[in-house]
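Take a look at this single chain in structure tokens; it is the form predicted on its own.
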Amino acid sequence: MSEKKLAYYPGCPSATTAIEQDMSTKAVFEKLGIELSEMEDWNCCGAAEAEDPILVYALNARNLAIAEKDGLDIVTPCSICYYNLARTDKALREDEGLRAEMKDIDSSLEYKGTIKPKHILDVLVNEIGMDELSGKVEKKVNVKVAPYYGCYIGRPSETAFDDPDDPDLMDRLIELIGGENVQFSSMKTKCCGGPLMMTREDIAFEMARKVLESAKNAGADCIALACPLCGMMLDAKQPDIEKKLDIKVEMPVVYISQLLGLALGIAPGKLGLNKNVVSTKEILGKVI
């Protein structure tokens, strides 16, 4: 990868909920020599405000021309702030009117389309490329992985840098660092229920409950995913659903950013390892 420095746009949960999936993606980036300058003053992507378009828009609008000004590609660890940072991006390329509507609310939304929004798994995979991965590997990952994509990693498929349908890129991964796919495509980009946690806990429960068993069932020692969204419904919020359906699952749930980190050498304090609720340490007993 000829470029070495980035954009960097954790989103809203990069603080709090996701604060694990940030620290990993810092330290795996600087392994290997990529600098993640965080954008100055950069908003939340609109994920809340979704029935309205036109402030969705501007919200990640702005955003972009915040990196565009400074001449960086965009790039973010979060599934739905990719989503919308890459809608945005086509949207304004294409349709000079919404261009002019972006710039009549206010000038900082002015965005002339020289950048280009990134997800870190499209970085890693397409860009940095498996083969420069492979080289600075440095342990084996030995466990048995469900890898999860959720419903956002594929939208918008007009932008998709991965299969909508099939992604495979954290199966590719998981096997490079020397782990195993398990049998989970049935359900690898199923929603985790998250979207309707505040209106509909029950339904949300029921679905991120079929998730977490279909990776046990299939003899996964851990869940690895992509999205602070499902991080919240898959492990922090699994001691409630196991309380509110009276079951147990106790299925670890990491970021592939942890994972690979641990592959290449990175102390698992650094990583966030101890910060998941669903504890890790049978994880990283079988790091080799």
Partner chain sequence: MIKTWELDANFRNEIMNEPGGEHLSACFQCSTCTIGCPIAEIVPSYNPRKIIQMSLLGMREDVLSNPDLWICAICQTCTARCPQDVRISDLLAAIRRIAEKEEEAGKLKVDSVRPLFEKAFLHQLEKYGRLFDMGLAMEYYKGKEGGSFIKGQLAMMKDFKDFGMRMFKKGKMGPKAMFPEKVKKKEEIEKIFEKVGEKEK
The other form holds:
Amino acid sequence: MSEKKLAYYPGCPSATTAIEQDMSTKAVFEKLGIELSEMEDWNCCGAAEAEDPILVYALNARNLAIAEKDGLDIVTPCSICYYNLARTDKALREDEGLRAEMKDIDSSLEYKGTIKPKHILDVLVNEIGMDELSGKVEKKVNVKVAPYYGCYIGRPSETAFDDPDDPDLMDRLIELIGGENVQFSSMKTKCCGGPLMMTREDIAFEMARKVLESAKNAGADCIALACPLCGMMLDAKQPDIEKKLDIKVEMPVVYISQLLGLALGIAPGKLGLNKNVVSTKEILGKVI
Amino acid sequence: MGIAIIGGGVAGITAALDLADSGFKVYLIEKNAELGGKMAELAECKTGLSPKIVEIENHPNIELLLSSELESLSGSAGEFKLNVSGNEIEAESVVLAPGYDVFDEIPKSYAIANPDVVTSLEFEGMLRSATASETGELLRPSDGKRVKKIGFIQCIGSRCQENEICSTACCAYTAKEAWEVKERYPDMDVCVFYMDIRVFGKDEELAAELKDKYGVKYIRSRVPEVIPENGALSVKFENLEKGTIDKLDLDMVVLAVGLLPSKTLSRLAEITGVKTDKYGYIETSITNPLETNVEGLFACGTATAPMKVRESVAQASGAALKAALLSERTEMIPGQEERKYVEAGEEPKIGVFICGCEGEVRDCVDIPAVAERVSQLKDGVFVNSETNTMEEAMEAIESGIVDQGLNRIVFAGYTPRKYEDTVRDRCAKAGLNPYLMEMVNLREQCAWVHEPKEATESAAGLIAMAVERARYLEEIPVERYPVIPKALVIGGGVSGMNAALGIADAGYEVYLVEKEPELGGSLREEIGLQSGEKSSDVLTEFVDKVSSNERINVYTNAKVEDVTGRAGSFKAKIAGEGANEDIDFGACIIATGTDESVPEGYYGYGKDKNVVTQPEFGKMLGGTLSANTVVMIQDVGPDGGVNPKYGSIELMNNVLKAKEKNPDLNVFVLYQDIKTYGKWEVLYKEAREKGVIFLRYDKDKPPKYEDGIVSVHDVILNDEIQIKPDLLVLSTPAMPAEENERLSKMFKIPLKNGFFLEAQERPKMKLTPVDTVNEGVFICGSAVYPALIDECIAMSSAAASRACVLLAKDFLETPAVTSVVDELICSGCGVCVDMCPVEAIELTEEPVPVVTFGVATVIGGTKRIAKVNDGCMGCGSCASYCPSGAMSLKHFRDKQVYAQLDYAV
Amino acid sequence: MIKTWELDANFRNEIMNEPGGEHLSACFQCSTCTIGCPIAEIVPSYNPRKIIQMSLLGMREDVLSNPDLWICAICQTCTARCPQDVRISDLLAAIRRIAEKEEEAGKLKVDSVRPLFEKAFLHQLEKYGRLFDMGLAMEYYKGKEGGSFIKGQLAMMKDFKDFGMRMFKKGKMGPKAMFPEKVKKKEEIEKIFEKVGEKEK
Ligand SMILES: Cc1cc2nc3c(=O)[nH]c(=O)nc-3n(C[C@H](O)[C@H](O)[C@H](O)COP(=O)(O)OP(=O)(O)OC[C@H]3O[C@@H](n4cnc5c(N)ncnc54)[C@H](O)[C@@H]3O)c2cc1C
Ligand code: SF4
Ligand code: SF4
Ligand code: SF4
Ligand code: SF4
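I would like to compare: after the form predicted on its own, may I see the structure of the form predicted together with the partner chain?
Everything in the complex follows now, all chains and molecules, and the chain you saw is the first one.
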């Protein structure tokens, strides 16, 4: 990778529910010698709740414009943030009228389309690249992993950066660090239910249950993922799901940045591995 | 110079043979190391194609350039220079037939990495190897277990964002594959997931049979994923009746992949300057379906649009004619040279040629052992068992006759059904009377039916029998008669006129007979064509060309009567107003088109003035349209016709025009299948976008129209819907032309549903939909199957081309063949009885003797077998349809007199 | 029984004029969307394909009052696979917005708490420029309990007691979660909401 500096868009949960993702992302990039410079005064991307496309474009145009001023590509660890940034980038690039409309709302929304928003997974595998990463791997993370991609990484197609049905960027990272991918392909991209968590908990839990139980049945030691909403659903809510549906899963759920961090020899504490709700102790035992 | 053909698939092969057979020099350029294209990969087609490939390889007028590609093209029509992999070629015209590639970006959601999920092309290969395998079973690739449940998923890579259009062929080939599966493995569960069943003509009947008789489940769902689960392949679909998602567990899934333009096409277009359309196909137009934008370059087959073999081949013949018109005939036509036969003499010198048939025989029969046994037959025979291809075998035979003076030939190997003509012709070329040859079918009779040891045994036995027969073979005098270089065309619609123009331009005189007072046929109705042209403009152009052509004699208000004779030499009478003329001609083309149907009584048609047919609605669109709500119903009306191929296209066309006139018009289309095949799919999309509502009704619950209200049960919404239209438009079947019945009897061409039946894949004929069981009589246009104008034009050019191949000859030989049943393998199924156009076959109970020679295991008794009687005209229909290969054409000694008499009339 | 003359033929245009709803009419009812939908797998009545056909027919009331409108997880599976690029997920959002407007105009009662949640979410954004979890939860529960703050708090406690403790223990509900993080240039965010809001009308 030629650029050694990226604009970092952490997303709202970075300070709270997904703090371990934020910590591990920063630690990994530091170790890789790439500077993440947190964007000045970023705002929320609208998540899944801003349903009006114009509102989404406006919110994200502002963020894009901030990074554009510094001439930096954006990297974000959150799939939804990525989707909102990327679709806005695409819409504005393609539609002059829309660009004018944005500028009309406020001059801070003026975006020319000279930078690119990217998901951390994309940056790690496709920009930094497997060669460079493998040179930096210090430890073998000998775990069986169910790589869970969820939505927005492989779909919709305009913003996707991996296969919609059988994505493999995480799979490749897991192989790289000495882990084993369990048979999980039909679940990899199934929605975790996150967006319905607050309004239809019953459905959301059922969706999450399918993911969790599939991983368990496939013999995984843990689930790896790359989105804080999935993390919230599968990890933070796991005890609630177990209770409500009267099941036992006890499936550790970690961010891919945490796993990679372990392989790069970063201390577990710096990767926030004590912050995951389901204990990650067993995983730490398998780092050699 | 000559004509260059690019692409050696079925289209290229057809064009090459049509041209070479009429005396043109042909360069056939194929990028692969073998001829055949995609068709050679299909389960059942290889056998139909191989004889043609052999013919090409042996054709003196064809220069075959395999593993070759066009690198540059310069010059213009009449004087092109081509660089083909380093070779310089000069050609007056070029036919482009680079074909298609299948869609290969299949989403991973279909579990394509799973060995039990295969594409249709792979499945064709599996069917072929199942046939050849010992058990004949269809086995699951993953674990070798018998397949019990199989599912076909249609529209993979078609009608979607990656490929907007419909691939036209996949509905039909899926039906064919499902049929084959059911025929061979009746217990297998077969389901087909589809959106619309886009099959036409014969295939439409097949699809109906699959559902009703074979129990194939057609499920309406575009299935997006295949989930491997617990050793099965799980497929979800929508149960429309319940509105819920259901699941089926299958052993195997076949993905019906779509057709895309050949990957080589963009480069070819660059080199030749030929324009491609937005889908990447060679651009042609609806009224000039074979011409490209570059003069002298013609296009045919799947390079112009996705289509089936039938249409590809018709286009190829048509393009061949167009190319021929720009070229000069420079070569001899094979078989037309003077032939002198050596005196065969009393003393038979028998040569036995046993061919390995590219392994098909060699792998199952111990050829050296057979040769050893045959060479020990009494009186000694010459045995050659070294050859492995048809070409090698033919050379061996020729040199056997010329160099060794053999005067009786026994050829054992390839099936006589397909190759008898080739072998006989080679004998004649070498100077041996062609009827001094006997054939033994090792391929079907031994290799395919017996265990290796048994097969060797029975091969030796069969050859011994043939040697015995050969001893007593006598020469049959070969009679030749001159070909009358004139053609008769019946029907003055666009097909008939186009055919007449084609033949006349090729230099032959034409009689064009039309029963109405003027030329034009259905185009006389004022319709706006899909291209935006007005039918009247197109018509005027045709009529002008026809009437100003000196070689075309037009007879209107006239009919053809009293036909006699045979290919090359017919006689008939043209009778009608002011005409009463006896004519003779060498070939005839029937292009009688269709009659419009009048759905009297359907939905009050005839009484209620607000109920009209689609063509009537089309005419109304010429004026103002006062309706607010229009309901259209597809597929209604009287029995006795067929659903035209253009049904849905005509409907979309009218709908779009109506919406243009009145954008607020509410239109509801009640349909069973929307059949906007190929590029016409975009009309369907446009109609939806313009706000037309499509409701699907069930065949068993047709819509009702009472008190001004249409009620329909929409099976997709699963609800009853009522509409108050001010206009009800009915899409009705097309009716056969009234004259067909009479012409059918006169020309001995069978009808089906009142339309002329094409004879495909006959031993003596090329694989084109314009040929009929009666040699020398061709059919085209809507008289065969009602289709759009582009198809009618391509087909009528094809008919003209086929007629010209015949007319190019100076003389023909009296046919000395008739059908013969091999009583041992006839199963008494009676298929031939139905196929024979002149009712020359009947089924009889025959005592079957115990067979010596150890050939078959049949013990004495009686069995039902087919018997051919004197009426047989040697057309070969029975032979081509006989499922057990028991029928074949044989020369007839006792019928020489008949043959001569026949010619005398 | 559906009587087409009683339906609203303009409904399709209404949807297609709403951002995200533009591609409605391309649908050819192939079922791809429904077959692959994770919600349809769980809730038998859920059928986006059917909602589309009803919309095309003009069954405005049936569509807008359909509770299933509100349970789409916007996972984009349907959108990614739709052969006609209908963008179902955006389309359903467009229909939901029409339903919300209808409700605001007092013409319809939406049978879902989802609008409440989304509004509460956007309020946080409007106020702070970023998501404030606590604020969101408080506002949402208040709305859910008929506007009573106290009832809302009680309900929230009931639902989130365990979760809250868990988060707190892990240091994820620390001071940062108790107080909103704010965007500095608040006026820019306010402008966005103000102007986009206007456009909507
Ligand atoms: C699975 C499947 C099943 C089918 N089953 C049926 C069926 O049962 N019935 C039916 O009617 N149809 C069927 N079809 C359709 C049928 O295959 C086609 O209609 C037919 O093969 C088209 O023939 P073609 O000659 O136009 O093209 P092709 O068969 O593709 O031949 C084109 C040839 O041109 C060569 N070529 C390409 N580019 C160049 C170049 N630049 N220079 C030189 N050579 C070139 C290619 O190598 C190829 O040999 C089926 C199709 C599929 C996919
Ligand atoms: S509808 Fe068209 S694309 Fe789909 S399977 Fe049938 S022929 Fe092929
Ligand atoms: S070959 Fe003879 S018997 Fe056979 S179908 Fe033709 S006419 Fe009838
Ligand atoms: S997938 Fe697209 S075309 Fe198919 S039913 Fe759904 S919306 Fe319509
Ligand atoms: S976006 Fe909604 S409708 Fe589409 S598949 Fe996901 S849950 Fe189903």
